[in-house]
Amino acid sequence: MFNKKKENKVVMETLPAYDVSGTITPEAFEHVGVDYDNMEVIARPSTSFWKDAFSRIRRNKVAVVCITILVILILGAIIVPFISPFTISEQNTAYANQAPFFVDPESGNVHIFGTDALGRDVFVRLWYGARISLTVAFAVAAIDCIVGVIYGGISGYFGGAVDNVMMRILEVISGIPYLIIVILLMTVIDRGLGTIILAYSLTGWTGMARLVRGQVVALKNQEFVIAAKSMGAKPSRIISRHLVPNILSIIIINITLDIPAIIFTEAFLSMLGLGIKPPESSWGIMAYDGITVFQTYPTQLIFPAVAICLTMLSFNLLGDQLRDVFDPKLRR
């Protein structure tokens, strides 16, 4: 095949590629030369992994919507309890169980979501409950991440007898139900925010440790790790500077998917009376109070239930989208 220019158009013509003996003849080829105009054209601009990931997140409508909802929840949980004219413990039984947008005749303030059985403002209690639930979720997720990454990284990197002993210890810890730990802690520690965080953190890190251990085992024999060892790098530096950054995307995805489970656990414990101590507010406490009057005043259960579902759904969908964004097989 060779290119023949005719009337400024490239025309492809077929020449015999073989002679009688079956060998390729020089006439089958034509020297085209060097295309100096296009030899340095950049077909695709260079970009880093994280820059490409954030760019894909911005183009993902589902991820943008979920992030927007979560940002609104976080900002509302921080700001609303401070600017609201009501407090979480302010009671006025004369105006108990009022419908949404009830106007207090004494102060003229509006109860946007109405009042509960004790006359407390449901709107401010809902946002304060968001503060408690998100605080527990982020604190437990941070502790699980730190402990799980350190434990799993050491176990996966050293392997052998160290790995066997650490994995057997992890299996024993993961076999203990967290509800038993919570009940035991309640006998020696007063119920509250710190007790929930401590109880869930004692067993919640095991899943992260297993995930990190598996990823480290798969990466520790790669060339960049061998090169770091040959240059005299210590195991702590190899784990923290070479192995963990390569599995950071997987860690972020796992944290995003763990937070909804933590939020649900906090609400479940609060409904059982093992969570936040009254008069503090929590979505679980509000849901429990709403169940008792659901047939008469359904909004007292609907509002905290919608908040729990919306938060869990946003984190789950965001985790699914991050899994697609950080997958190198889907990069273009």
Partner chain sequence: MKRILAVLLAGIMTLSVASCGSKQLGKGTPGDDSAVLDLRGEPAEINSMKTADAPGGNVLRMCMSGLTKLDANDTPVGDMAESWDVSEDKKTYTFHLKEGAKWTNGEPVTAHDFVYAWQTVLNKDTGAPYAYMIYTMIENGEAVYNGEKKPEELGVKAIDDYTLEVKLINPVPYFLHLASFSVFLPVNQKAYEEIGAENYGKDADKIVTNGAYNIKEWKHDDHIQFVKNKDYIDADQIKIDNVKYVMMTDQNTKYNAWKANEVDVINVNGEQREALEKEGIEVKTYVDNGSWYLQFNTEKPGLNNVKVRTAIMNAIDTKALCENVRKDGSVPATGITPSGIKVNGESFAESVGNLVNYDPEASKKLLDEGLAEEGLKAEDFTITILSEDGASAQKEAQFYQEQLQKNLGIKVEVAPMPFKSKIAKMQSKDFDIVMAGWAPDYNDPMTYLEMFMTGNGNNYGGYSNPEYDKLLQDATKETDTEKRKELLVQAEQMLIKDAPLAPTYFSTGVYVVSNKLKGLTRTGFQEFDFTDGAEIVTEK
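So that was the form predicted on its own. Now I'd like the form predicted together with the partner chain, please.
There are no partners or other molecules in what follows, just the one chain.
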């Protein structure tokens, strides 16, 4: 009734909108016509997937705290080793295992976090370790992500024999004793950041590939994919343009959960002596050295352990929050 269009523009200013009997007369209405100027005005800012996600993240306190911590860590890792009066390898064994805020009697500089078993400054080693640990974590996560998405995407999209073969290969790769691969690489190639990243990412992508495959299988028979197919899109286009964007949220979440796992692996392999090249430091090595002396010099464990925990917590919590943010089912 209210949508009914009126042909004539009638203005009845004196009459009430309705009479006492309750009947509404057409005269009660005013035709406002089409406002051609404002028809296309966007009343609220348009929201893309990313913008929506971003604004949701901004409103999420936990996510903001996590991101802030991570940014501080990254900045510190870049800056601190440059401005510290100590280097990561400089030893003074006469002042080994000193407590935090120990003042070096020779140079007068302060060891903010004390010194380690070889008399090296823990503070600068910790931040340098952040550099190594975070670089490894990000690089491995990126490689895992790229390889995993491509592998999983292809496997899931083509299905059938391709899928079967690719999944069996994947099972083999994840079944080969990881240690053998790492030791092989560490002894054949020179130790270094590149070797570590390579060694860690050789099997790490399998989890991501499995996840992506599962999602692609679930999505590939949906209408928008069929539509793209019927319009003659190539598989590579369908995967990259239609399928991947739809599972992007899951991929991002998985990356944030992957990073702690990589830092973990780094710590575990450091424990077996398969980590970074000495005298460089990483959180894993520092924590492992710390655990051997934590009953006598607890701070040598506490600092790297807190650094690892803080980073892991930040990534994990961020991952959780992102899951909530991205999941359409959970929007309120």
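So that the term is clear: the rigid core is the largest set of C-alpha atoms that superpose within 1.5 Å between two forms. Positions refer to the first chain, counted from 1. Note that the structure is predicted; figures quoted are calculated from it, not measured.
The two forms, fitted on the rigid core, differ between these two forms by 2 Å or more at the CA of A28. When the rigid core is held fixed, the Cα atom of G160 travels less than 2 angstroms between these two forms.
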